Amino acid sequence: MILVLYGTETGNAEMVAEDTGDAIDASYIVNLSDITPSDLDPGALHLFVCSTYGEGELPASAKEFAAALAQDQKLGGVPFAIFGLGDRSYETFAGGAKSLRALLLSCGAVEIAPIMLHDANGPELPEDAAIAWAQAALARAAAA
């Protein structure tokens, strides 16, 4: 099972999340704010689309979900991956994304693939990269 779950202030990473999850053919595609970590299955791959707001926040539909996380929760083996949204101007590039990853490394989770930043300022669109990590993500999961 594959699961897109995206972190979103303006609704940028709830439509990379979309199209990214009907290119892959994801089994679900869900808001953070949906959810509870416990919710996360070590079964199922768990790809990550998340925002950033001001000076490096996250998003507010990930906002809660990274509070549960903060309260010491165990992910033991929870496999995911991480495409953030940002832009390089900012010295906080990405800011959200990698607080999100962060907060899932220290509770257990496993990483599968690289974090990708997309810069909201280069030339590639961001469901072009990210549909690209999605599909390498998963590469790299079926190989291991």
Ligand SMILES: Cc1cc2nc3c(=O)[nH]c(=O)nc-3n(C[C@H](O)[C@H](O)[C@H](O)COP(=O)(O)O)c2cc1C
Given for the second form:
Amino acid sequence: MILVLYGTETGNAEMVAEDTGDAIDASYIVNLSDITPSDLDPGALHLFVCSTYGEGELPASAKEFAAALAQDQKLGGVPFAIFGLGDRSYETFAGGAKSLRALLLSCGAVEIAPIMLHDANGPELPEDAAIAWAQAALARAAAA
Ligand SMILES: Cc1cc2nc3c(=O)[nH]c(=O)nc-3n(C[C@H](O)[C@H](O)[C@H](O)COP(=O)(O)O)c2cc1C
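Requested next: the structure of the form predicted in complex with this ligand (the form predicted on its own having been shown above).
What follows is the whole complex; the chain from before opens it.
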């Protein structure tokens, strides 16, 4: 089972998650505000799409999920990868995606593909970058 999970403030990550989930035939596309860490399943692949807001902070829809993770959730073996939306003109480029990654790792989740950080000022559309990233992550997971 493949889940695409998104954290968003103004909807960009949601749009990217939906395009990505459709392109890879994901089982579910879920807002992080609608789940808790205990919903994550070690038998499923979790592809997170997360923006950054404020000064390097998590976006609104990911905050509660992250706070629950920080309460020492045990995620032994949960496979994941993260795509971060951000803007390099901020010193805190993609801080939200980076902190979500750190939290997942600290809880024992297993990163199955490298984090990819998308710069809003770059030439590539975030959905194009995310679809290519997700396809590469799936290929890695299949080869593992
Ligand atoms: C008020 C504001 C603060 C932002 N802060 C950051 C930041 O600290 N670091 C970063 O990389 N991007 C930052 N961004 C860029 C957002 O991550 C980017 O616009 C993203 O596409 C928003 O996605 P969302 O609509 O899913 O929240 C900020 C954008 C706004 C409007």
